[in-house]
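Next up is one chain by itself, shown in structure tokens, the form predicted alone.
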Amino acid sequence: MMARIDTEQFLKDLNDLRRIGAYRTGVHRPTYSPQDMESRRWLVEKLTACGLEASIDGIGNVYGRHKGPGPHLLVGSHIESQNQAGWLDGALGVVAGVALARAGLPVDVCAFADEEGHFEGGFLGSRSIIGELSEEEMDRSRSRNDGQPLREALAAAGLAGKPRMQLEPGRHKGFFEMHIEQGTNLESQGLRVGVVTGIVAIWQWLIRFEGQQDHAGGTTMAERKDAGLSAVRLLAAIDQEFPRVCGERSTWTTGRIALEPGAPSIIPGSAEVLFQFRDVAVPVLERMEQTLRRLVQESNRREKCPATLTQKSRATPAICDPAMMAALEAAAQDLAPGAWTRMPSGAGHDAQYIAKRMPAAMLFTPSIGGISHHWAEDTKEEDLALCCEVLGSAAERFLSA
């Protein structure tokens, strides 16, 4: 007997959650904000109504524990949002977990805190639940939005002093996370379901250039040590060289260029660049790193402004579990024949941390226009409902395998 997913109630839950912190057609629920905490309490009620034992722990993770016998699955994602962002990112995976629990499947459901990285370190909830978030890191962490210490934010949210839960070793057969694609791959091919093959690692860098701050009119071009120009020339060289060494779906991004002092009539004395690249394959990431280091060396031979390269973070890619992928593929072929594909994830997700403790897999729904991290983010209701049914069917297949 197949578990029946109540897609009507699933869509109603998604739309009810959308009203908490509503912003235009999206939501604004930054981590530990009143809106975020309201959504966590809403989720506790939903999980309890499905018969799960639900609670919020000391980092803000909401956890619903199935009371019956196993084998169990863990299903979930996150429910805070980026600032003035979309209503589905994260919320979709959590509400899908609720739908599976309501259908009577033996699932634990979790909403991990701060997947969106409002606080330094990011992925606080999923890293905490696998035991990789220390008290010392929590002491140091600050909000990227306003500099508020994490400890203060937790206290204001009523979470100070609460214990942080850990995953129970051996309890779960695997972790499923349903998510929006956040790109145009599915939509452009007219497909409705994406079975994720792996989750990219993000390697982040700080590149700092030291020049000489000086007068924009009195200093000749020959005398200048313009840190801004040195930064721009290095970034142009990276953009030219990376296509020779990268993978098919590699990406690289300069997220910030800060010039000091940043005035129109002053030659910049220093420049700071935040730079990242992403791929699912470690050899590709290592090639990109070697190329970056070589280009910084060449810049330092050529330029008057020396550059220093500092690695800020180095995540590990997660390859999705073959048996869980096979269950998703069989369910997709059954419910959406010919309308699904395998694909990598270009974004980071909680699943890559949970994958350190158990098999994990992900399922993508199409994103209209590929838009995400913006209030216009959306997916057709029939695609949301279909993917929830695929997830339910795959969960059953994997549990009985």
Second form
There are 2 protein chains.
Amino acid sequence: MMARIDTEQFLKDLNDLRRIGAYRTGVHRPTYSPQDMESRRWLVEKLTACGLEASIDGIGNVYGRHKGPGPHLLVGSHIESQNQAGWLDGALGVVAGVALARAGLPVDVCAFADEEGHFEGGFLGSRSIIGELSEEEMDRSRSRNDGQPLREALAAAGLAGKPRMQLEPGRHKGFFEMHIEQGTNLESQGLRVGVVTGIVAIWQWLIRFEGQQDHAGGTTMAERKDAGLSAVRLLAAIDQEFPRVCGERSTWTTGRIALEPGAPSIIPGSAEVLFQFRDVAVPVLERMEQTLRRLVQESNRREKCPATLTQKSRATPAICDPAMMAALEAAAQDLAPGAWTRMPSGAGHDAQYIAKRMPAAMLFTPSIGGISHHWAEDTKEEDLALCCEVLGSAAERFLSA
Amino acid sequence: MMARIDTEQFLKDLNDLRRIGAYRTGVHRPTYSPQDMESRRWLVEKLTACGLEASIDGIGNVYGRHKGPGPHLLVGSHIESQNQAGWLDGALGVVAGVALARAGLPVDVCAFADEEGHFEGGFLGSRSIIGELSEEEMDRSRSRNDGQPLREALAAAGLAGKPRMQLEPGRHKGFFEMHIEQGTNLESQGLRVGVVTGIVAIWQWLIRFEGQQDHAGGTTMAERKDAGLSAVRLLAAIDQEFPRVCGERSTWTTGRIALEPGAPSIIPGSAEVLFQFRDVAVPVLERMEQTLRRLVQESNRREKCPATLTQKSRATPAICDPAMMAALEAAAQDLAPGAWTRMPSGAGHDAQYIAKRMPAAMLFTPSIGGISHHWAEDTKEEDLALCCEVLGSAAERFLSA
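Pass me the form predicted in complex with another copy of the chain as well; I've looked at the form predicted alone already.
Starting with the chain above, the whole complex follows.
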């Protein structure tokens, strides 16, 4: 028996949700904002209408619990958006969960709060539901947008003092998350479905160079301790060396270079570089780390401005469950023969935390032009509908496997 | 007859002036601030006490006119400071002018307004007095500190509507400016006097790279258009190539690198680099410009992020007058045998504008540790006194030559 996904209603739900916090063709629903809370209440109604027992917990997670017998699946993603960002992103995976529930599949549906990290820490909802968000961290966390304490934001959203839900051990056979790709791999190959093999870990670094601030006219080139120049030389060395040690799909990014004081006629006295690399394989991550450490050491032997390397995050990559991937692949091959591929997720997702408690897998839809975290983000309706059907079919296959 | 410089009174004047806008061991006297205006009124009193006819004009220039017969010299510098900066800098050259007037030398003394460029344009006073500051530019100029329009600042300082003084053609045989070195050339060679050969020209550039802002996870290395990486590669190429074409004392500086949006997980969509180089010789400046243009062209042939090069300033270097330099050298050799040298000025000074209207020359005192534009800036009292005596002696020699 194959559950029928009502793709028309699925697309209507997505477009209804798009009206909450609408911004140009996208949405603006930062976590715990009035728009975000409106979308969570909208979701509770939708889940209830599909026969689930729905509620919002003390961190803002919306959870719809299937009332019938198991085995159960957990399906979902996040519903808040980046600022002035796209209408799909996390909302897609949540509304896909609603579609599966409507089709009668035995799924619990969850919208995890603040995957987007509007508050320090990020992934508050998925970390909370697996028991990895402490009250102390909540006491400390502040909005990255305006500095508002998390506790104040929760109180303003009417969530203060509400209990925080935990996953029920043994209830779920696995977690499925559907999401937009946020890249152009699928689109550029003319593919319509991505079966995610794993979620990369991001290792973030702060590299700080200490030089000496001086007048750009009075100080000869030989006398200078130009922290900015030492930073440029290290970044050029990374650009040379990383391709020799990286994996096939590794990425590395310098997001910020800040020279102090940053004036045209002053030799920078210090420089700060935000650097990160990503991969799904720990040995590759470790090889990139070794290379980075060696290049910093070489810089410190050669340059007059000492560099200090500080690791800001060191996550563990999440490998997707082989049986769930097999179910996704079989469903994709059935519904879109030859138009799907396996691929890693370069971005972080709630699934990486849920994967600590149960088997997890992800499905990607194509992103038009690869645009993400921008209001212009979009995906073709036929791709959205197809992927929701693939998800439903995979859920059935996995449940009956 | 040798004019006697009262070095004790000279040092006392400097220390009296240091109390106006005192900040730690330095001063904070931004142009047209109450502290700056207090220092200008203090100077008017000092000049009057030395027998000069003193006034403040509509751009804030303080001018003390010698009442006796010529030939006359013009002596001076600027009296405002950078923010939280040193007590000597320009104040030294102004107070040295007072000392020469006190000794009975036929000098006019001028403190030019805003050499430090607190307002857009900079060098307002010296450019005004040679007729190169238009009313239209004054209408447009704003404070670089807080955006206040120049006209408002002049009104608040009581200068609105006052006429702006022009140099009297033919009145002066030459202009002498004494200043701190703002570098460590003198100190590192154990020297006490620097005879300036010329003032470097600064050619400033904005280099802008246009890439594509993307998610640092979803976009493969091959797909990226990372504007920051293109900037780093160009800056590394400049670091390689400029030493091959520069002059002996050329300098080049990247003061700022701004990546947009500057977040850890976003591939920079654009990058802006503030770059400048300096030299006293136009052929050397032109060689560096050619090299820069070639490297930008090469970048545009190689990189996916097009670079645009915009020249922000293209000054003309000022060559010091040979007869005035000879007078300074003879005086230095007389008062500090073997303890002086010739050197270019790497920083801009009022003398570069005054040199457009009359012969000009400059004298440097050592800067302890090369510190400049910082409250810790300092020079030994014996070096200050010696250089003031060298200036007085050189003025006499040049007048009688």
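All values derive from a computational prediction rather than experimental measurement. Positions refer to the first chain, counted from 1. In this text, the rigid core denotes the largest set of C-alpha atoms whose superposition between the two forms falls within 1.5 Å.
How about D214 - superposed on the rigid core, does its CA move between the two forms by 2 Å or more?
After core superposition, the C-alpha of D214 moves 2 Å or more between the two forms.
Quick check on R224: with the core superposed, does its CA move 2 angstroms or more between the two forms?
Yes, its C-alpha moves 2 Å or more.
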